[in-house]
Structure formats: C-alpha cells, structure tokens
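Next comes just one chain, in structure tokens: the form predicted alone.
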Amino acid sequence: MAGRIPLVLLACGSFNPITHQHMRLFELARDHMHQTGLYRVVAGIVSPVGDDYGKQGLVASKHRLAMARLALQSSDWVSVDDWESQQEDWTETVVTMRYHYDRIASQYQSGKNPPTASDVPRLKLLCGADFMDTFKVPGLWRDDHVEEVVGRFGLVCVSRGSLQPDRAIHESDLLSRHQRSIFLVREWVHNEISATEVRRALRRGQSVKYLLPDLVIEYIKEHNLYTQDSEMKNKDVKLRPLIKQTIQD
C-alpha cells in the first residue's frame, strides 16, 4: 500500500457496554477504505464519552473503558483512549477530534526526520448510520462543529439495518455540501447488536452470550453493572450538549 494516505480512526460514543458490533464498524471501515485505494489504515481509537454526558443508563466511565480495553485485546491495531472521558466536562466530539489530529501530528513531527505532508495520518470519525441522523435533533450540533467534523476531517458511515445515512445527506444542506468527505459502508451481513437491547437483557437476568465478548460479560459480572438502579440514572436529566449549547447561546 506504498504511497497511500496514512488514516486514523476514531469512534466516539457511550460503549455502555461495548458490543461486537461496535467493534465490527471498524474492520469493516478498514476494508472499504482500503478498497478506495486511496487510504491505508494505520489505527483505530474507541474513545468513551465522558460521565457528564447525562445519557440515561450511563454507567461511570472507569467501567465503559475497562469493558472497552477487554474486548479489544485481541486487535492489533484498535486501542482505547481514556482523554475524552477524563475532561471535567462533556467533550464535544470536534474537540476530541482536535486534540487526537493534534496528538498525532506531533508524534511525527518528534520524529528524526521533518515528516511530510503525506506521512501524517489523516483522522476520519468513525460512526453507525444512526449517527447521521443526530445532526438534524435541533440543538445537539453547533453548525460549525459539523462544518469541522464533516469538512476538516470527514466521516467514514456504516450502515445499519433499514437505516439510509445517504437520506440523511441529501436532506441536509450542509453535508451535501460535504459528501465527497462522507464514506458511506455497506454492512452486507447485518449485524442487529444494540448495546440498549443488551443492557435491557442484563437487568431482567438474560443471557447475552455471543453478542459480547466473553471478558466483558464477565466483568459485568463482577461488577454488578446494569442493573434495575443503574438504568434509572439520568432519568429524566437532560443531555449536556442541550444544556451547553442553550448557554452558549
């Protein structure tokens, strides 16, 4: 893959818990961005947000990032990075990405030799199909944060069930403006894991063998996660993005 730009990818979400099918999204963006013939794929980065998301159900992030590093042992080229989740507030997801460009940025250039422009990675987000459509819930997105995440950096989508991330750009001016920057991946074996549907079968003493690693079902387990009181909190809090754009504005 000589001569191919470097790319990094970042996933940024709950995780509560991680599942295999967020670990599916990004063997599968691998591979299309790989057959684009434009890209090599150097890292993948699970990035857990942080507790003051206001999310209901969201159990503390010692917890997501623990489960997160379990089930990823196995990869040799996806980690889990702990910054976002440690900031002392919610974290919006173009800031994360800043920080990671720049992160990654800087390691090449501490290195001998002045790197060019073509040997620092790019950084794409990583997202599930049903991402796109929170772009349009009135208040959760500052236009110039989506104008950065789609236009600066980009989206790698994957698709998910019935779900049409391509409507999604079509019905919003701004990303069509940027589609050329939008991946879209097609999922062929559908892969139905929703982490609300597992933590439903946790609290009413279902199996869910199979749809989690193994490492990860044990440590919810020993740690008595999601449970019929673990789901209530946050109940009825509103999200912190809401809350922090109405006091932007």
Given for the second form:
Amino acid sequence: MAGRIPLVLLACGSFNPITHQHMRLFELARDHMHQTGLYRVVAGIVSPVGDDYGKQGLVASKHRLAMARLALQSSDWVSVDDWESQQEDWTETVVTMRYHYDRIASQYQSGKNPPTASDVPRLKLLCGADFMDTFKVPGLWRDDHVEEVVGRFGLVCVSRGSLQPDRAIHESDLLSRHQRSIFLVREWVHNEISATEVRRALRRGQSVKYLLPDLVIEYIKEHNLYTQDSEMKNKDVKLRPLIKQTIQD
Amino acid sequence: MTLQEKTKVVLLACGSFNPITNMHLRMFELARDHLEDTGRYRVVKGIISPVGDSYKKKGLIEARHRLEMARLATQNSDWITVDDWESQQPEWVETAKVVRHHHAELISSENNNDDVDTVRCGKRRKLEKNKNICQSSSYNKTGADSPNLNLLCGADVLESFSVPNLWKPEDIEEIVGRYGVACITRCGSDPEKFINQSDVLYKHRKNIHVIREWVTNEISATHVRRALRRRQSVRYLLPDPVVSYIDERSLYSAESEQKNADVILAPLQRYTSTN
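Instead of the form predicted alone shown above, give the structure for the form predicted in complex with its partner chain, please.
Once more the chain from above appears, this time first in line as the rest of the complex follows.
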C-alpha cells in the first residue's frame, strides 16, 4: 500500500452498549477505503460520548468505556479513547475531532525526521446513515461545525436497510458542496440490530448472545446495567447540544 | 407451573452451515426465549446437524470443515451442540430421517437415565414415575417422558415445502405431525399465511411455533462467502474462532463456489427419478 494516504477512522457515539454492529462499521469502512486505492487505514478510534450529553437511557461513561474496551481487546487496530467522555461538559464532535487530529499529527511529527505533510494521517468521522439525518435537526449542529467536520475532515458513512444517505446529501446544500469528502459505504447484510434493540431485549430478560461479544454480556450481567430504571434516566432532560448551542447564539 | 410440568424441548437445526454465522446461533437463542416465554416449555438442548457432502449444493465445502466451524462457534454455548451423524451417512439423508434418528437417540438416552434411577431408587420411584407419565403431555409409545424434538428453521424452509420434488409429502406430515417445527420469521415472509394455505400444515398448526423476529438480523452464508471471495472482512458476522479458521485455510474462494455447479441437488435427483 505504498503511496497511499494514511487514514484514521473516528467513531463518536453513545455506545450504549457497544455491539457487533458498531464494530462492523470499522470493518466495512476499512475495506471500502482500501478499495478506493487511495487510502491506507492505520487506526480506528471509538470515542464514547460524555454523560452530560443527556440522552435518555445513557448509562455511566465508565461502564460504556469498560464495555467498549472488552469488546475491542481482540482488535489489533481499533481502540477506545476516553478524552471526550472525561471532558467537563458535553463536547462538540468537531472539538473531539480537532483534539484527535492534533494528537495524531504531533505523534507523527515527533516520529518522523523531517516530517512531510503527506505522512500525517487524515482523520475522518465514521458514522451510520442515521447520523447524516441529524444534521437536519434544528439546534443540534452549528453550521460552521458541520462545515468543518465534513469539509475539513470528511465522513465515512455506512448505511444499511432503507435509510438513504445520498438523499440526505442531496437535500442539504452544505453536504452537497462537500460531496467529495463524503464516502458512502453500503452494508449489504440486512441487519437492523441496534443498541436500542439490545437494551430492549435485556430489559425483557431476552438473550442478546451473538449480538455483542460474550465479555460485554457478562459485564452487563455483573453490573445489572440495563433495566427499566436505566432506560428512564434523562427522560425529562433536554439533550445538551440543544441547550449549549442556544446559549452561545 | 412447576418445573416438572413443563414440556422439555430439544431444537434441531439442519442445514448447510456453509459457514455457520451469528444469525444461525441467534435462531437458537430466539427460539428458546420464545418457547420458554410461553411458560409451557423448557428448552434443554440445541443440536446443529450440518448436511452431508452428498447433498450436492453449489459451493458446499467439505463436511469436516463445516463441522469444525460449528464446533468452534458453539464452544462457548452451554446448551447448543454439533452432531455429525447426518454428515457421516454415505448418501444424502432426508430431514425427516434425521429428525427420526435424533428423536430415537433422545429416547434411548432418557431410558438410560431412567434405568439408572430405577436401580438406585427402587420400586416406589418407578410407581411415581408411571403416575406422572399418564398426566404428562409428552407421553409416547415408549412410555418415557421424552423431550419434544422440534425442527428449528427459518420461514424460507417452511415455504420450501411447496417446492416440487424437494420434500416427500409423507415427510412433511411426519415432521409437523409427529414432531414439531420452531420457525423463525424473516423479513418479507409470512409463515402464518403459508401455514393457512397448506392443508397439512394447517392440520398440525399447534405443533408449529412461529417466532417473530422483530428486528431483522439476516446474515446469509451466501453473503459471507461472497465477501470472503472479495477479501472483505466478515468479522463480527461470525464468531472470531470461525473467522480465523476460514482465514488460515482460505476456505472460500471463486473455485470453492463452483463446486457442484453442474450437479443436481440430491433431493431433486432422488424424487424426480422415482416419479
């Protein structure tokens, strides 16, 4: 893979809990980016969101981090990062991306002699197709942030089922302008299992075996993590980005 | 209901398992949850029975590999096992025969357990057991309280009953009438409608458990083989030990997919020639 641009894939999200589907995103994205002939994927990062995000049913980040670590301990290229979840307040995706980009760049600069711009890995946001639709939600994203996430960094968006990310791009002037930085990956396996479904099954005492790694299932059982009570957490709380961004305007 | 009064169930899945995927394993979990949720059943065992090489399905790799992958996939399961009887037979075996074989095995192992009990505990226990037998719903010819053996399958298998020359009508009758079916629905299939439209299935509808899969989770082995041919990752679609096994041996290729390409499927060959 000589001459290819090194690439790091960053996935931000709740990971509440992490499932095989999340880990598939990385596998699919890596295969796709390699097949373009342009990139060489050097690392994957799972960055669970902080507790201040205020999403309903979000369990403590220390658990979500522990589960993600258990899930990825057998991966030789994807790791878990806790910077985002350790910040004082909920952190915008673009801020997390800037942090990781700077961290990766400085690692490369200290290693190489002399460093060349082309050696520094690019950083792209890895996400599912439902993520593309969040750009439309009023007050959830700042325009200049979307511009930076998509334009400066870039997106690798994995879709499955009926969601059509190309439609989301078409319906947004901003996204359309940056089409070249948005890589759409199709998951052909018809699989709609999500963390929401996993939590639902757990509440009902149903099996989730083979949907997530055994180690994560054991962790959940040991800590009795997902119950009716846990799902009610933040029920009447407004999502942090909606509050934070209104204040700043 | 006490534990004693629940009907014991064993789930038997026949298929190519070429290769086994997380979806196959999920079927067992879903079926067990569903049956136990009714409060009437206790699922005591799951059996994976890979088909023999003489089935002659296109792309079917050797049974020894498919068996080993299934074993690797179930090594962390405390109730699902792999059985090689079907794949060790010299000719392709009809599903009804496989079910019959496993039912006989279950009865004989139950009888063995009973013999031990009788020897240990004497006459009084035997009398009590006979009383229970008369009240139990799983009484059968041998008089033993043996588990119900249910064929575990997807709705597509149920619907394949209508494919000409694929199944013998008496076999279908036996499977649904004498034993039972636990059928997992799939997106786009409507097993209840299909059951309704078939007289034999309708007659034995009480023995057909339709298990609705609310959230689609279809990991087809065909898709997995296609991804492997294209050197794409199948990690997290199958258990890690199975992924490694395939990788180490480069099991699935364009070549392996062409195996049996010009050969007629064994059941079609057998039934068409007897017409």
